[in-house]
Every structure is written in structure tokens, then in C-alpha cells.
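The chain that follows stands alone, in the form predicted on its own, written as C-alpha cells.
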Amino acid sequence: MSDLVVDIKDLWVTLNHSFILREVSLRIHQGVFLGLIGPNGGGKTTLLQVILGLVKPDRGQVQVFGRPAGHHKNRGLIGYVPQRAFADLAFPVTVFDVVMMGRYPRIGLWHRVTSQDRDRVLQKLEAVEMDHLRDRPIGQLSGGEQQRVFIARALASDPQMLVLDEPTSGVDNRAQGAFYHLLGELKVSLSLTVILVSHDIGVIPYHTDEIACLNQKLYLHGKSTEVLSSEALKKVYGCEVEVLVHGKIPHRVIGEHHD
């Protein structure tokens, strides 16, 4: 049996007669933690939406778990954390209720929630270390705590792949390190394939197995330690890249670029 989870061949997507993605071919294997980087407007979110089956390509083939993207049998196999996972944080809903929403792909909207479903929700809250806040209104949590809850919601259907779009947006710097560490632990403990979109190119290499560099086209894809050269980033971002060393971790500074 193949361990290939995502198989994209010659993908093209247009919007209002403009190219969003073109000539993209990408293969992601089971158990890989992939960081997807690139400038704003480079098509990263669109690529995630294609994988999820939310956007239909103009050309190309997209297979997810050996089936066309969006296939009904993939429902529940993919956990998704969008950029804005919860729009109205004043809405009176608890942490437990938010995570229970993630069970619906498994149980259906009109089926009764069982004790097994409740146990599953508690297990996912424990996995992200948020079970002690299960009765707290979601709006009272910090940005980092909310993101952990949204990850628990994405995991509530027992997916095999976790997809996250800019998950550290709105999370303070102190919490980001713990957040990435949590994702690495979840990948191992739950045998997940992880795809994470981020602009934080100075941190992502130290938490992912592979990196894909996207700016409409896929410029590079490979091991994190091999991809992040200044020449590679220059091609993707269209600008000079300066590598600075601060403490033990080198930081890459992206100069001004224009879409």
C-alpha cells in the first residue's frame, strides 16, 4: 500500500482570468510535517483549498488518500484549521462545544451525540493540554489557547492529516515555540501528516520535516535543512534575503517585495 497522502500533478487555478497557481506538482507522504511558505498572494491558501476539495482546479490532477480531492470518503480524514477559525468570540459557546463541532463529520448533524463522542472530545482537549478549560467560554481564552482549542476541534474527527493556515497569527511570540512543539508531538502521537502555511521562515525549518516554496509556481520542495538557501528564497519572494545569526538560531530577513 502506498504511503502517498497528497499527489498533485500539473495544477492550474485561475481567478478572474488571472493565474493563482500554475504548473504545480507536489507529493506529500504519510507522516511528513510540511511547511508551506511564500509571499502574500502566492497561492498558499488556494493550494490548501484545492487539497481540501473546496476549490476546483482549471487543469491538473489532485489525489488525496488515493481519491479525487473532495471525495466524500475523505470526510473526517482531514482536520482543517483556517486562518480565522472562529469569527465571533463573543458568542456564548464553551471550549467543549467548539471541539464537539469537529465530531460532526463523523456523527452527522442530525445524529445524537453519544458518550463515546464526548470521551473523544475530552481526549483531544487533553492532547492539546486544554481539558482544564473545557467549560470556559471560548472568547475568554488567549490567542494561543484559542488556537489549541481549534486544533482539538480539527482533531475531533480522528483525521489522518492536519492542515493549518497561518495558525500562529495572533499568537504572541512566547506561545509560538510551545505551539510548534505541540504540533510536532501530535504528529508523532497521532501518526499525522501535517501541512502548515506560515510566513515565519526563520522558525519553520526547525519544526518541519520538509518545506515547499510557493509563489504561484512551486519553486522548491525538499528537506527543511536543504531548501532554505538565500538563492532559493530570492526566487520565491523576488527579493534579497539576508541571513542574520542571533543566539543559536539564524534568522532570515526578507526585504521589500511587490506582488
Ligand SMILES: Nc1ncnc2c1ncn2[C@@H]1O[C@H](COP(=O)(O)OP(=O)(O)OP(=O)(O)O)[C@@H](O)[C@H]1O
Second form
Amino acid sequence: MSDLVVDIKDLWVTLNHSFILREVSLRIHQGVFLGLIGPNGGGKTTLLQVILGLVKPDRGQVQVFGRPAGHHKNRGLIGYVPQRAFADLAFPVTVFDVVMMGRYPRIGLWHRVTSQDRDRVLQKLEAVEMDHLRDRPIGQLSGGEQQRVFIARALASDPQMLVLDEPTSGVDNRAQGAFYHLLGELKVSLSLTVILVSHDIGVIPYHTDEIACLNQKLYLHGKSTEVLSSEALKKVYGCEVEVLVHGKIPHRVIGEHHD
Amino acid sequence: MIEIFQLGFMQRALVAGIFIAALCALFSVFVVLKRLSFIGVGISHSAFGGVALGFLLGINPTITAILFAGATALLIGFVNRQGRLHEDTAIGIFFALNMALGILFIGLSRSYNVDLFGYLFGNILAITRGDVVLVLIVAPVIFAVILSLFKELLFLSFDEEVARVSGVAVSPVYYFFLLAMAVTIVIAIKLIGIVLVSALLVIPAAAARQFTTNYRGLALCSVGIGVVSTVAGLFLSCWLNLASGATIVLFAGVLFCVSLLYVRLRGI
Ligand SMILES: Nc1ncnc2c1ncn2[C@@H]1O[C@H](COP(=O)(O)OP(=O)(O)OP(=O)(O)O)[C@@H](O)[C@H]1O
Ligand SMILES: [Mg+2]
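Given the form predicted on its own above, what does the protein look like in the form predicted together with the ligand?
Starting with the chain above, the whole complex follows.
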């Protein structure tokens, strides 16, 4: 299929001789908003890093935009918002500078920033409603504002896919609502494919098209509405603390994954 | 006062000093941003092993020093890339190993060498015309390349993972940065000395950081502080007959204290 953005077949990843991901197969089509959920240590970040080409699989095939993950031609096609909170608050860059860094794949080595690059960066800042703070040092923003800037940075290369790793942790409920609304809008206006890792299993189904649940293996992948109405999911979402034991690691189980 | 600048050795020291200071100050921006404050100490002291070997074998010590410093810089980078240890650990190890080697080499050469003290503490009288030519060729080239890699270096200092996803060749840029810093340190040694050169790789940007919240301002201000400290330090050392390297570093230290005061008074 030509509108396949991510095609993972039988992916295995080991780090330090222990399995992190096992026999994961996952297909993501263009324009789909996928919510990736699962317990801590379930391998969600690792799966994203495989898709981004930062972690090499031990076994299996990972095709992104029809090319092996990490292929240089995929640069700029993927915007990434990493999980860890921003560390160095004293770093001497402005909001504008940070978003300009995301423009790098379109600028490249030895080249200088053009006025077109500046226009694109401003446009992304407007899209996340942060253009009024463009000259602020990045360290002087609130957590939610920083998150918006990092989304603008991920958008700055005009990507076709957004990869977001728990972007709403530390963001208040109202801002979270606004954030999902913004993502939905961006997804439609830029016809983006979105992969979003989140622990907000209460809200995720309402904002995504599909949901996948990962704990070493991929336990379920399907339309959010179907997943929502499935009995197994009701068990999990109806009662948030419900934890089933599956193998050695206790985790939330939604059901077996079927292709 | 004017007469000082008419002395041949003083002219050579000034010309070499300005170029070296500007280059060290540019490096200091990334040293401070990447929190590598002790990397200058590690690399310069590893140059000591090279200098001592040069004396032992009767080779130009600058050449052996560049080999030792360059190899150590790459090793520090390699240990860090490998992911299990931080740079500071690698610096602590290679620093000591190279000093030990240097001490062994000095013992083997069995001759009390006055020149060695020039390398350890800096000696502007020892700066030859050839040294100045070397600085005039090497410093502008390194300066230009680091400037042209500025956005890559800034990006990878800020967020290495995202830089990698964006296609910045993180490892090659980082290794090149370390190698260029090693060469810079070696050509700075005759002026400032092995013991103190690392100060020029930290203080300028640290002081400049107090005045500005913008990386362009930081780079400009840092280079300014480095050059002013070197010119003023050289002048004072000549006028008051003090050690040149120490005077330069102390002058930079005074500017740093002024920058701290400035922040307190301005309340920023
Ligand atoms: N460099 C590494 N070496 C060895 N094991 C690792 C490494 N990085 C991660 N792991 C392990 O891999 C597993 C998956 O980690 P990962 O970060 O992908 O989980 P996650 O699903 O993103 O968790 P969270 O919800 O806490 O973010 C964890 O058990 C972790 O301990
Ligand atoms: Mg994670």
C-alpha cells in the first residue's frame, strides 16, 4: 500500500541482553493519529527511537516512508518531541532560536538561514500561538509554553509525520485540552501522520484515530472507537487501577494484538 | 608605555596573543554550554606528556604536543560517546596518565631543561617568529571552521537527540570540535602555559554569560573579554615585570568578578 508511512515487521530489540521489544509488527497509514499506550518500561520510547533511526533493531524490518528507518532522505520528514523534560534552563537561546533549530534539515551543513526559513519558523510559532513570546529566552517559559515551542520546533522542517513522546506530562488539564485540540487542527491542516505516546488513557481515545498498547509485545492495535467499546478496554478504562498480570511484569492488558 | 610595544618580543606576543585569545574565547562558549569546564585542563596537561617526549627525542615539542593532545581529546570524546562514563571521568584519567608519562620522559632525558618551564607557565620571550606565523595561519582557519559549524554545535549542545534526528552529524562534529580545541590549546601553551591555558577556555564565556541571554551576544562578548584580558594582561605583565600567563588569567578573573557584580547591581 502506498499510503503506508510506518511498516514494522517482526521487530525485536534487545538492550544489555534483555528483550525490550519482541515480535512487534505495526502499520501506520498516512493521516492517522495513533495513540501509543502502555506501562512504564513497556518500550514505547524505544519503539519511537527505532522509527526515528536512533535505535537499531536486532531483528525485523522497519520501513518509514518506504525507506529503512534513519535513512537520510527521511530527514525533515519527521518532527520529534522527546519525552524528557527540558533540562538546561540557562541555555542562551530564544524561543525563535529553538524553533529555528528544527528547521535544520531544510538548511543543512555550511548553509545560512534564509528569510524563507525565518518566515516558516514564524508561521510555526503562530500555529502554536507562541509568536508573541518569540524573543523570550527559552528558560523563561512555563512548562506548557515550552511544550508548545517544542512542538513548533518539530513542525519547523515541514514534516509529514509528528512523533510525540508524552508531550502533555506536566501540563495542566485545560492546557492539555487546548493541546489536543491544536494537534487535531494541525493534523487536518497539514495532513500529518501523528504518533503520540501518552499515559492519559482516559482522554487519549477521544483524540486519536487508532490506539496501540505496547508492553514488550504489541497487545492491541485498532480503531480508537472499536478499542473503546471492546470489553477488555472497558475493564481497563472503566476502572483505572485495574492491573492484570501477564507474564512476569504486571501491566494493563487490553487484549491480544491481531493483524 | 609606548616603548613596550616597540619591543620585538612584545609585538610577537601581542599578535599571537590576540589571535589565540579570540579562538580560545570562541571555544569557551561551547565549553560553558556543554559543561566541559575541565576539558581544557585535561587536554593541556596531556600536551605536557608530548612536550616532555619532544625534549627527550630532540623533536620539536609542538609537534609531539599536538599528537598527545589530539589523541587525548579524541579518547575523551570516545569514552563519552561510548555512553558509560562522562567526559569528566575520562579527563581525570587521561590527565593523570599523560602527566605521569611526562614525568617519566623528563626523568629519562636526565637534563634539567629550562625551556620546559616555559611550556608549563608560558614565556612570551620564547615566542619565535615561526610561532607567530603558525598562529597566524592556524588560528584564522580554525576560527572560520568553528564559526561555520556554529549552528550545528549550538544544536547538539542544546539537544543532542533531536539534533541527530534532524540529520546533524553529531559524532563527526563533536570529534572535530575536540581535535580543533586540542590544536588551539597547543598553540596557546607558549603564551599562557600548560598550567593556566584552560582558564582562557572557561572564563571568557562564563563572564560573557552574565551580560547576555543570547548566544550571538555571548560569542561576541566572550571573544571581546578574551582579547581584552590578553592585551591588558600582556601589557601589565611587561610593565610590572610579572609572569605573562598568570597576569592574563588574573585579569580575565577580575573581569569575571566584575561581571558577577554587574549582575548583582543590575538585578538580572
Ligand atoms: N540503554 C538502555 N539499556 C538497557 N535497557 C534500557 C535502555 N534504555 C531503556 N532500557 C529499558 O528498556 C525498557 C523500555 O524502555 P522505554 O523507555 O522504551 O519505556 P517506555 O515505555 O517509554 O516507558 P515510560 O512510560 O516510563 O516512558 C525499560 O525496561 C528500560 O529499563
Ligand atoms: Mg518513554
